[in-house]
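Presented below, as structure tokens, is a lone chain in the form predicted on its own.
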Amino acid sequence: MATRAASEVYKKKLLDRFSDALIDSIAGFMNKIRPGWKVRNQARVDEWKLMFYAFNRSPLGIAGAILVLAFLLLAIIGPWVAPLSYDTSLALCNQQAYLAPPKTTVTIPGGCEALGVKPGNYTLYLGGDSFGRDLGSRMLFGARTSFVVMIFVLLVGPWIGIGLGLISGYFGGSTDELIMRTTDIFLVFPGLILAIAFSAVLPSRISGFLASHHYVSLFFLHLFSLKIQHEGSLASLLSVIIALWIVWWPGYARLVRGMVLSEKENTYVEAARALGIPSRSILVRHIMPNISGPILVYLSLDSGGVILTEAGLSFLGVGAVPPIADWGRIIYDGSQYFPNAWWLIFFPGLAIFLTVLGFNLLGDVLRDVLDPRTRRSIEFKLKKEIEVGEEQ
């Protein structure tokens, strides 16, 4: 017994020596680069350093970030370790990779350059779809999808809401009324109705400015790893991430305006406004950093929701067409031939499901690591549970 728990200390050290040379990694190249930093923020290394040893010790945390690592790893490499391009139908040569079970191997005879597909042996190790395409092939550039529409979500709708709830809280007033009433108004629909609603009416109009501006389309061409002929079907994957710009700001503006409320009344705040430190400076620098630790979690819990959010809009019909990969596209197609073909809803489904529960955990243990009252505590505990394993 006394062998285990020293064994279990052992391990958790290993994990804090590398989070600690990380770190200290990065100290050096920041001091490296500004002479004297190191020194001047030895508290803030010594906190991020706590940080990681609280997180170090929570299971699910870890398991979160492999999973949200994964997805990050595959998004981003996908298209190009891919067997198959994501409109490649071995069925055209082949019959067998039609609805083909996991595992199959389809060969391909001589003869098919001209329809993109190159002779020999492909295992199909998820299947294939209704259409004879590889359906791991489809999962992975499926990721590189969400993955864009989740980056470009995050880096504009919560910011509109941080922004307005900033300005709102701080301000006060009329300026308060007018954001909160309209933010009132937008939260009286359901988010996922008023995301259908422009997804199904922007395409349209999305369509004439890309053909106007080819460069764009070029742009997300290459974002989406999608081919030049398959430029048609952008429109309906921009309309998504505006549609979702949309309906993705009012909770943040509501968290932020009830923050700030606070902090507007601290000592902090009020030496800034008697030194005469104009407002925008007292909002950016002095009280968004104090509430960045709320915003960075419910930034990682709405990761998984755009996730979800996303394939749940394709899913329905309105958000990536054929022949875009996407989880939730390809779960729609693949429900037309459940339970025999169950492959073609499992694999996707299993993918979103494993992804959002990652965002959720490593969200649900950042709350306890930015918490400064809850690392005090991790950070006790921590230090008796390895006085007594180093005692046994």
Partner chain sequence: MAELRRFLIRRFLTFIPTLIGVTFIVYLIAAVVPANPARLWAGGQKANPQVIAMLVKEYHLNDPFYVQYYYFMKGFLENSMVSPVTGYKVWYEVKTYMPVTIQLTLISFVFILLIGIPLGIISALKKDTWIDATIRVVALVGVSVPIFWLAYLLIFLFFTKLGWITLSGTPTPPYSITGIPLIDSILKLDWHTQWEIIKRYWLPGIILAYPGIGVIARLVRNSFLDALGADFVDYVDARGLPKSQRYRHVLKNAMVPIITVLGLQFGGLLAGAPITETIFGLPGIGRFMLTSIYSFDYLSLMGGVFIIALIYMTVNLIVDILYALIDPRVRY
Contents of the next structure:
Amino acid sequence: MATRAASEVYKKKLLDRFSDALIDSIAGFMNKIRPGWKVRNQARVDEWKLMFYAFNRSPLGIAGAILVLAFLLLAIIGPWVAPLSYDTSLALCNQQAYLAPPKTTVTIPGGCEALGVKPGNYTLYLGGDSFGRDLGSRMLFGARTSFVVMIFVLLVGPWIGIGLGLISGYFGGSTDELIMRTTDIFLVFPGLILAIAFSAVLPSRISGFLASHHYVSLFFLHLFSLKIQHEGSLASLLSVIIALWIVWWPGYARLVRGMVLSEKENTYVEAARALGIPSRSILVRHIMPNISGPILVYLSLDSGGVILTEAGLSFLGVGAVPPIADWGRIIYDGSQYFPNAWWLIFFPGLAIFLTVLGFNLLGDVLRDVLDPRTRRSIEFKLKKEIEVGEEQ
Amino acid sequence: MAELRRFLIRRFLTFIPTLIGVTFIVYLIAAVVPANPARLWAGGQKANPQVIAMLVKEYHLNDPFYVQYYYFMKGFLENSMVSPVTGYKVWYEVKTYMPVTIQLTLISFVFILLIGIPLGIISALKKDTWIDATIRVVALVGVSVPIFWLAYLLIFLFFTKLGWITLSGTPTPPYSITGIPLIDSILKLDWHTQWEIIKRYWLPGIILAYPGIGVIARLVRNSFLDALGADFVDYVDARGLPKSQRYRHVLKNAMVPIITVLGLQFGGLLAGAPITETIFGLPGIGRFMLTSIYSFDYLSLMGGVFIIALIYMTVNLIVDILYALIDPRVRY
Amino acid sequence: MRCKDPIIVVKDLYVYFYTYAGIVQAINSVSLEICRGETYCLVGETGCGKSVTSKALTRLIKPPGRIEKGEIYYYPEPGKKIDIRKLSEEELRELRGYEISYIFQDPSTSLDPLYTLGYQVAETMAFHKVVHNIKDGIRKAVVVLKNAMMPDAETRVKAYPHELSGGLKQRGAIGISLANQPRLLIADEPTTALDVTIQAQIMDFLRKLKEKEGLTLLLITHNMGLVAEMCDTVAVMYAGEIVEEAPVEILFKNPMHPYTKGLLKAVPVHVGKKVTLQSIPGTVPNLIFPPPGCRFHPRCSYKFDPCDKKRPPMIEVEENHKVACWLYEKKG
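And the form predicted together with its partner chain, for comparison with the form predicted on its own?
Full assembly next; the chain just shown is listed first.
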């Protein structure tokens, strides 16, 4: 029994086969670039499969994954499938579009081609805003804004903290003291205010940079799916990203430092040291893999957190500037027409809520899945199914 | 006791570098502003050059940043620093706006305690039932919902539809002990003012508290279960102690992690206050800091940040003291 | 009936645990008698059900565990019979810690870290109305701890568990358990977590205490040396069943069950010549799907026809020497 691979032992559901295929293809790929990888890492691959089996048995986790994937898909294809652009003001052609309630059909006569709108009937399924722009289309563009900001924040912010936490925890002494005191200062500083302050003062600096580095500007224009005439707004979006880097690292520094301190107590670290393995190697090859589980959970939970904070910032008027589509900003602009034009608040808020809920569900279940005890219990359950099955 | 005093002194001494650091960050932010702040303060493009020259002199804007910082801190600590935008002394402004935020966060904090802790305990006692699952989902929703959206939904329900809340100002009581009407009215047993304040603050309070309620409910559940599963609980049962005594042991042990996180939550409330204050039009320190940022009034901003940081550190100090009081294994 | 005056009689006891992995048949038809005043030992490997049996005596089994079936009688005095399974929760509570006390394996986890030793002694007395209140109890705790051989008991009363060494903690725990002068003391591996020298001291103390107070001791251990030294009667458990029971000299001289023989071969005996330790091949079976018939048969070298089909009955092979093994069926 013990010699059989995980994939052969358990009774599997459709999702399990799917996740198995995914992991096998990754393993196959690794094996191609590094021959012999598969044999060396068989145990790890089996454990990954087991993690997915545990995940596949959690309805909440699957719900979270579906939410996240759905909104990610919207963020990717949204700008292409949106019926209208984020800045198309139908109200200029037909007053009916002004604060149009959901499912209003607006007829656009000829002569409005300058707006980029062909004559015809347009149904605003989620309603229109005070410029007669289609809320549904704007929300599709808004998904792109949220996800791009989130990804760029998480690509940098937490890693600054993780790096500092590793150094601080491993080396201790005055290095630790210096890093931790600095971390304390940032933790004590009210985060939202810090982010807003940086988002408010950074744009002028960044627009100078963008003006001299046109290719960077173009790259982000495409990423955010903005029109070239809104290039000026890029600076404020990028400021939010940088501001969130500044806010997002201290928590990770604390967390990682604590984990490193407890890992350091383990004999395997002592053994590695006694063998004369260099510090950097111990940190990266021995300690990092052992603390990557909780970090992954935090990253997942924080994906939602960044989206929530970014929406909060644009709700307070920093970050996305009109006419850029951003969920928080749409709510901010729509709040003037509350409660009559309720849709301007309800739908974007719902989108933020569901996206963040998705990430939180995912993170929550990931925490369970990464806990070896949960995995063992799944293993038991599956084996039992097999054994009962064999007896019958 | 001597140990406690040494501990307090040591902790207060760490306040100083942290506060210097915090105010310095504000300075750093100001340093990022490329335009001449004096011009902005004096009214932008059309500003009178004489006024600008006066402001530059007054705030030492032509000196290196550390000289500027020195004069600022000096003025700040001597209470002679005047905001170039509002014309008020920075401390006076802080004193004006602070009570609102303190009332808001205190009411929120009470909500966290009164709702979060019982929910967590119920969840733990009814582990793995539909009640537990519901509370878990409520907690997850709590950390996922954008509070400004929740605020509008609830305003729509309670204000527009039901008319249960008021969005107007609250009466200022004629007396002042602490300067915070909520606390003063409790001390004076003035239930009328008390009721007026609560009527105005309960909705913003609960909205600000909602994410924290979720966090605390989850934490209470988990630490309660951890404590229930401990060996000493078996021994309490084996010694034939009554149920009440058993929960006494469990609760005290579960309190240890909860108190730490409650301290952090208080900081979270202070940090989240700007959004709630903006939506409900409450003239608190959060909104004051936002206004200061928009008008590049970093002197006022520094005042606000200073006081928030001070409160946050004090709360955490109290947490550490409580922690040491509950858990004899913790040394000062 | 082995005893003329039993203190505990257990008949045909079954305890199951309902886990996610399946129903664990932890105790399977266990019957035993403990005579008043003797030291009765339960021996066996980890996980064989010794602890569960001892906890079942006062129904301390917690969910997911449940006593399925069986009778448990307690005789506080000769001739006075109490049916443990029919007692109410409150009656049971009064019994535990007052008439029947426990000492658990690891004193560092069985004592509540947040309360002083004195408090934990005092509450054990106070809730059994031995003293009027906790305060009173703390005063009396000094005497109790002194009786438990605690050096410097006056200051140790105020000590928290983390301030004591392992041996002192266990003495404290023994003090707590003996505070109400119970009739039956159940010591579940009381010295496993301690140093060898302290083991000897504590065992010595328990033996003296028994002589002095006329207490009955149920000792649970996997240490055969301890069994030889302490016990009057020994019951060997394997996989949730008692496989052999005999007075200690007889068992050591003439072990009959193959498992007991294996157990004794796994102990170094100093008889002058060199001995080789032998281990019993195989592992403890999974009690969700226990082996049919005799639960030991997969590891037994004497296995023959009926072993894997029918459960062997308890056979009295000589006076007071009972064994559950098919090998002795015809002899009996």
